[in-house]
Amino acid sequence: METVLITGGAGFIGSHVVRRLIDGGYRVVCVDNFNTIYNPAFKEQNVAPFLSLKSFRLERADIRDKAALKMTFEKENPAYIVHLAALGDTRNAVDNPGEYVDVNINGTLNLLELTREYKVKNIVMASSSSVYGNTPRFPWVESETADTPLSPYGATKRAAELFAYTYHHNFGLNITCLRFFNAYGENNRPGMVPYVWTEALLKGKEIEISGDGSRKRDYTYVGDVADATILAMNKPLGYEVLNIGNNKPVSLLELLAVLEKATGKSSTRRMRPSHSASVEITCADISKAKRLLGWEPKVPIEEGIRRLIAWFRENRLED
């Protein structure tokens, strides 16, 4: 039994690649500090399921505690690392781009660090379609330049992918980094719009939608991303970079819609001006996660969005 250190396995994504590992027959070390960004007994939730699992280990330390991470390394001497941990609000980022920094590029070199000294097979590491900013040609593609990201988190992201080839270079390390593009579903991330817009629709609660609802999003549902990242990890490629979306964007009016209907809801809406962070879509060429790792997304955003209102109902609704 192989043993997989998953950084951010308490989180949203996290959590299911957890199951999907666990499932696979894999031992999993699960590292989270369980941070306050958001209501930290949800990821306790998260992982609540798997504790009692011989096979499943949870950590709770931070990635920027190097010695705490050495420890952990020393202890299981994982085969594999999926690091998915990261500050990842787009917004608050413009306003603190120093805890950004610190998290999401020193962080990271510390797992780089020490992967290279434990050598470790393969490591997959989350990236995010705001490395792109606002590139004017669509799809977008992994060869784009990706230096003109609107949010310091976009650039912390694009940071973390350089160091990632630099330590690929100059120690031989496999490394795959995965540029997310909006990913959605059950365990969702309070704050991100599909969450906040289920939530405001079975409370009755008033819509804010940004600009005038023409924004488009590459919405891809979170049991497709979990996929990849198994994939990936299970096929170690040198150096790569693979976008991971659904190739299917949709407006903010039209995601509005897909939950009216699946709630057999009716909202009232307020509109805001767009925050200069916010990029107008996002659209991702998959052609290349196709190629080389048979990936492809399955689930459609209206069986997304049903799963996403049930997991809701049952786990945020109050009675």
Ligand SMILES: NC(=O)c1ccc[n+]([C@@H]2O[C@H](COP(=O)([O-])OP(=O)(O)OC[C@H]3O[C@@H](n4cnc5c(N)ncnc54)[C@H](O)[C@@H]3O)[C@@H](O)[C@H]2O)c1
Given for the second form:
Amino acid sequence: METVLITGGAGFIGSHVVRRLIDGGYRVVCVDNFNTIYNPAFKEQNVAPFLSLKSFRLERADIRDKAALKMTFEKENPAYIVHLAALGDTRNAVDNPGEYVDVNINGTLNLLELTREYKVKNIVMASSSSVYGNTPRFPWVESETADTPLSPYGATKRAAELFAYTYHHNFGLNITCLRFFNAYGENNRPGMVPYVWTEALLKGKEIEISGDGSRKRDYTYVGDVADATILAMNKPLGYEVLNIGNNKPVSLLELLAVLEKATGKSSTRRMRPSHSASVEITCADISKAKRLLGWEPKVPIEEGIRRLIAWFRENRLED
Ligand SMILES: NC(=O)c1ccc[n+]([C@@H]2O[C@H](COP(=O)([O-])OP(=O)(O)OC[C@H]3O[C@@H](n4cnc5c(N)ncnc54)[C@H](O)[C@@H]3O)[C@@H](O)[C@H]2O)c1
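Structure of the form predicted together with the named molecule, please, following the form predicted on its own?
In what comes next, the whole complex appears, and the chain from above leads the way.
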């Protein structure tokens, strides 16, 4: 049984990846510090189904703590690293850039240093569509320079990709950076629009729309994102950067229409100005991921939203 060390495995995307790894016959060691950026009880719920499994071990540790990470490497000798732990809020990063540098860059460096010391077959790292900023050519291709992110969050993700390249170049590590585009679905991170609006509709609260509602996002179902992560882990490619998106951007107003139809509720709306770190459109060219991983998204937005709402009704309605 090969061991996968996953960071951020208690989070939204991570919990889906852990499920797939366990079902695929891997032993999983999850490093997560259960930070309080959002309610850590949600993360406890995410990992609860795994805690009794022999093939799962939870390490409550911080990726900024290199000594703790080193002990985990020493003990577990992982064959693969899936690195998802990060601070991930574009707007929050504008006011707290130092924290984002600490976790998203220095934490990543700790992992890269350790993978250099302990041989691993492959490293998959979460990057983000935020690296593209407002790149005006659509769909976005990985060969864009991606040097004008709007948020310090995007800057830390781009920096992590660049550091990863240097570790590939100097030490021959296999590293694939996946640029995720607006994941949504079960275990959704609260604070993201699909979650916030699902909650508002089901609890009869007002919906806040930023800008005029025309802003578009390439919403990608979390199960598809997790599938791409597993495929990437199983296929060392040297160094690659791959977009993982849906290639079908929907506007905020279109998303709201899908949510209204799926919940059977109509919204009361309030418009507010857009944040300066919010991009206008995200849209992934996914041909490279198709070619190199044989991956493409399977779940259309109507179905993914239906699953998000069903999960929300079961797990969050009482909160
Ligand atoms: N959700 C998206 O749409 C999206 C889009 C682009 C990129 N990403 C990236 O994907 C990854 C996963 O995102 P998510 O949406 O699941 O977020 P999440 O916040 O739900 O998950 C991140 C997890 O990492 C943990 N973590 C944070 N800092 C840590 C630290 N210092 N040490 C140990 N653990 C720590 C958190 O406790 C959390 O459980 C992140 O790297 C994020 O930047 C997500």
